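Shown next as structure tokens: one chain only, the form predicted alone.
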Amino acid sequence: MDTWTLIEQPCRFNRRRGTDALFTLGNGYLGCRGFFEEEQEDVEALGGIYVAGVFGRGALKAWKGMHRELVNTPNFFWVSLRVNGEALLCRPKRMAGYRRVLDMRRGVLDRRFTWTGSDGARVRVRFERFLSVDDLHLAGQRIEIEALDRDVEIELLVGIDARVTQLNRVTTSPRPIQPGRRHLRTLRAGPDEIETVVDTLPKGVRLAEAQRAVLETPAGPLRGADAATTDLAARRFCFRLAAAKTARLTRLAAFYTSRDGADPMARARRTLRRAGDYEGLRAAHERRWAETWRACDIELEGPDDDQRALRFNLFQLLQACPEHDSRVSLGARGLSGEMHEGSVFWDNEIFKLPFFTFTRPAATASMLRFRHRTLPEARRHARDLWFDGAMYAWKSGDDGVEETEMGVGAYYAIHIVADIAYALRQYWEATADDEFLFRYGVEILIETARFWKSRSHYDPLRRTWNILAVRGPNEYDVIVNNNLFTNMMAGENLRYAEEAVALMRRRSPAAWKRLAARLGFRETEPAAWRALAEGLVLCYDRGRDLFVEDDMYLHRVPFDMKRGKPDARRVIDGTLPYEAMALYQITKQSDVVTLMNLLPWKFTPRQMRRAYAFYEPRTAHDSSLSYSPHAVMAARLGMRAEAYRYFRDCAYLDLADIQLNTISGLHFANLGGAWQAAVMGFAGLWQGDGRLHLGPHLPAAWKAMRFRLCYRGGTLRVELRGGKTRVLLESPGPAPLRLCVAGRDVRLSKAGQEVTTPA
């Protein structure tokens, strides 16, 4: 079986809405769900195409500012197909030989089937489409129609449909609810062009889209007639198709928005003029994918389904990444659905960015620049809540405003501030990119350190520094004090800020003087940060050598997991209300385990083992963020069978719809988690002491694993086979690369140099 393809065969007709997200295509500029082009009924007619940065007014009451949601934009793959006057639609009794294939190597979606009309006429139909990763403003579609038994009359309309609404009325609901909101107003439409505007915001984005369609019939080419209506740009092709003959339509679509500059329609026209033909555009697209896969693929010698699942996770991450535009970042569901409204959360820095940092560091730099762009809003947010520095939004749109719904607890979920600082540090350690650090990173680190200084409280009775009233990664901890994850990550944030200031002083003194003056930097600040980092409470049970999630966790009531979670639903959706969680020792998703994965040098192997044994049975895994950290920790502890079980939970979460809501979009943090389970877990990757650490922990089901890493300007080729690790330096960086491979310290400086550790 081909491990590069995801195949649906036969059609799961009653579940087709739920599987559309799995067949999503994207290029970072936009994402397109795998909907059926020819559908004209109910929610099926709405498509599902989302453009990064295009938002409309949402329905929820935001804690601050205006709630917004990612807009379902015009469907430029819209098709209406009639055979002998009858609409051709995918229906169980009419189809045979159905097959939908997502080709992940080439970035192409293919769907084909044989359809029988009520008069007995049969046609074989094939739809193919792609979103170009070579030119982000172009997409291609090909439709082939073959008459099988007799001559047939064909009416084919192809267009750009702006009649779309949202797929979800309430985006926090896991199921589409009709009718959704309509965000678009059409400004003008013709046979090949349409221009719309997001009409639910005062300064809504304008969208311009154009098409070029060519139909080749056995009798020659047809141009098609104007079939445009108020909200539809379309051409109609009517022809007779003889038995055993095939007609082929190819269409290119170009799309721009006012975010791209003035006169987006003129840009779309120019792009179409220079686009060439369908085959040429697809060939360039496929070449770009080949380059991407060479850097990012993970090759397994193991079960085919593991290889396919891992590639699916990487493919979806890669094609949703907005590397080209630092004004946006990668939302919780990417551009594959409407749940969470396209907003950016903490999981971006902790679960998604590590993959890009070690494979496509420029993408990480772009998404960290997004955090720098939204720094002014983070400053305002902190100031409004009586704090200093910068407090990043828990749920951020493209302007950084806190869009969390009222009453959900964004005031307490402040560990995101330290998570951003962690990702900055990880990027700098992996790239040695001083220019980025000094231009963007140091400012963020200073302002986030200032936030922690003002958010911490000195208790004169206990003589300790505390961070009170917080919610850590365990979102079932309603409000707690001294969450271990929050306090320890805040301490690291403070240390990073002190170290970054000293580094910039030393390496770029002129730039430092300008930055210090602009920020009103005080010379006493680094010492205060250091004292706070050293004085923060870290909850720890000395008798059991156990790090504790927060200062009350051990005092709560044990939770009956079998009774509280009898099926795949979340506890709070099935057995108990959210408010009850504060009573119990229950962890929604990994908290301490995630922390130990992020900062492994701060814990002994014994402490990690104790923590895993304590928290694993208390964790409900009611979040997609939970499986990957358990896979990583279990692998590092040598618990390979358990690590493999958690890897499969992670890798198949969307493919198997484990959490019953893939219908509303893919879980992008979990996609990044699959890479972490493989590379940080089974290959043992982590950074510390100026070195990159690697060590083999392969599961029994895998004979070998191979992948590449970008590290400090160099490219490493890593192969794990059994207990052996081989690292080859394919291209060197500007300085020798320091590695610790299976406990052995090495330096690699010349192309072709390698190290192999014995089993």
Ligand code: BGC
Contents of the next structure:
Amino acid sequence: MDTWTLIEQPCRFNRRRGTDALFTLGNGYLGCRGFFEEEQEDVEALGGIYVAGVFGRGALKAWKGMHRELVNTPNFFWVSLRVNGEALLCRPKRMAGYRRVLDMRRGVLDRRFTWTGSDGARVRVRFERFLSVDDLHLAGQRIEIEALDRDVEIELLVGIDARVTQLNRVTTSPRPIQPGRRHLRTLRAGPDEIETVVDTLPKGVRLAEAQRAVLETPAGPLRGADAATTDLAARRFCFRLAAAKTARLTRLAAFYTSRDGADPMARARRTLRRAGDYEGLRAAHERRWAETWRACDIELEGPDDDQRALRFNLFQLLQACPEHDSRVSLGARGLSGEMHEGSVFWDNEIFKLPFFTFTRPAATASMLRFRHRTLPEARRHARDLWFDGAMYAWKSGDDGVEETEMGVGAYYAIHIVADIAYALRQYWEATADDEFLFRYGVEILIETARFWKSRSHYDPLRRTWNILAVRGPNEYDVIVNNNLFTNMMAGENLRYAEEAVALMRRRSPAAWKRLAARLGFRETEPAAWRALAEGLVLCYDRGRDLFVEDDMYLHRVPFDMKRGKPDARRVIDGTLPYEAMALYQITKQSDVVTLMNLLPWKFTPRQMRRAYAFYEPRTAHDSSLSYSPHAVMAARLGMRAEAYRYFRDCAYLDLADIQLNTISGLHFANLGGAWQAAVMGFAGLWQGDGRLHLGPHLPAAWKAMRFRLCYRGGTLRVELRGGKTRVLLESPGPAPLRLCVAGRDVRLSKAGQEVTTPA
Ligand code: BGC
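For comparison with the form predicted alone, would you give the structure of this protein in the form predicted together with the named molecule?
Starting with the chain above, the whole complex follows.
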């Protein structure tokens, strides 16, 4: 059980809100930070509940959009508790036996402590809550209060609090949590219902919340009295609790928005009316989690801490995934905090989607549909900037509009375009889902290929094609020409487009005809894409057999990493300004190394080894997107100790607050990176040549690792133990599966068939 729980004990009073993000619960529709339920006098900004797709207008000036930000929505877990007239406040001398426990197996948060009032009366309090993954519109909460040694008078207010503000964006600094903007206007509040509107964007979203709260006391159940105020729906329960007796409050809350359809309040009421009791609801929720874990867990025979950390990363990824709604995707901090405003970046496709592609392909399909939905905006963006096809926003709001702040260089960060194409291709290879490819994918591939065609320029001196003025994953390069990552990924994008067109023409000719007519497809396009893909400059130093980040990298000044990064702070937060970075050979975050992980068939082992040796000491890891690619590459190269060290940096990044800003939300790309480090690194998974590759690279600390993969309609169970890899076909797909296990070609077609290498 222990490796399924995250435990905070004792209370870290001076870092009270600092660990809230770790204790986030979610169901893809809602995300709820692990804040304390009971009102506190010293905590200024309250709550932390976010709804996928509910945005308000932010404070900064975005390049194109309105600078949308995720809205902190009314807190339906709010309570206020008084014992003998005194507010129950979290203070060091008053609390004992504090424990906050996130049960990741069941998706339940539990917190308990014993509190002593100034008159010496003691009560034991326990809070439990969950956001149902069975019915996304329901949440449950239970509060137990036990009088320990004498009778006490209790006043308990149970409400939905719309006084909440944004948590921390008064300044752009992530700390401390302070009250920020308020996006909500209350339309009406009663004892059990509240309706608010987010009216800081022109088309405001309405939020409707309802609660059903019942208090069981030793003397019988209480319904409570109306205690609503302007921005608070609430019921008040006043009662006397005899010594050694327990009172128990149970609340169900229902939540809808106008995004879910007309009259969200009627929906909330109906859901609440039909909801069963707390136990039944929680049991259904737990059953869902059990199914999810069966498909997605990674089991280790190794240190318990690693097992727990790995589960933590997967748990948070799973519960933020908006699989139910392709109008939204997964933001850089999921629904666990406000940093990056809930926007979607390249790290969605490159760091998070691989996990979903191989464990919950429907989730990847939904997030790729989000990119299809936002294609019209990407087209507009390209046209406005004098390009063809579709230029996806670097930082995308739910409407696909470029939300990057003015003047921050989103114009250059165009590898996002090819990253989306790559994720699409990976999804198709892993699922063989032609229908999806033809319905949504081919259109994206054609429009992105067209973008690259217009964004590349022929260089008559070198007789090559250049992609000028870009910013690769290494954002410290500021603006470069021919970033290797961008050019190679663009080349792949062009190839995928050509192949997808040929495939659709063959397999679905009627649909292809319609699509070609709609897109004004010209028969000359595929050949032009191929010529461009073959002609793009790839920076490479032949003498050293070294692939080079861009065409100036080797000419820049060596960077003194010890001086520039003496502590955990980013270089640009500690020693030098952002502008200085262009002078130096410094890589903010893994760039060439990430590329080589994505396209391993394009490089020899020697080239990978050289690139790793060259870039690793030049990499500042000033982004959370840096550790996992290093873990993957080091594992694949057989540098197991180094791979393990990077795995731990990645898996514990939020748990140990390595980047010093977990307070502002969990790092979702890195959560996906933890899966990549384990499965793509230690288990060597990759695809790209029609086979699924696996190979054992376990670190010395791990005896064995087991996990499941969805592959082409089948399910594989993989076990690595020492130098052996065992793959079992649990359920077959429609066609035999082609694998390459530790260098050996294998075909699996019947359920129960398995292979172990070396035998
Ligand atoms: C990283 C980007 C990333 C963004 C959002 C930045 O710090 O450098 O690569 O997309 O955060 O996660």
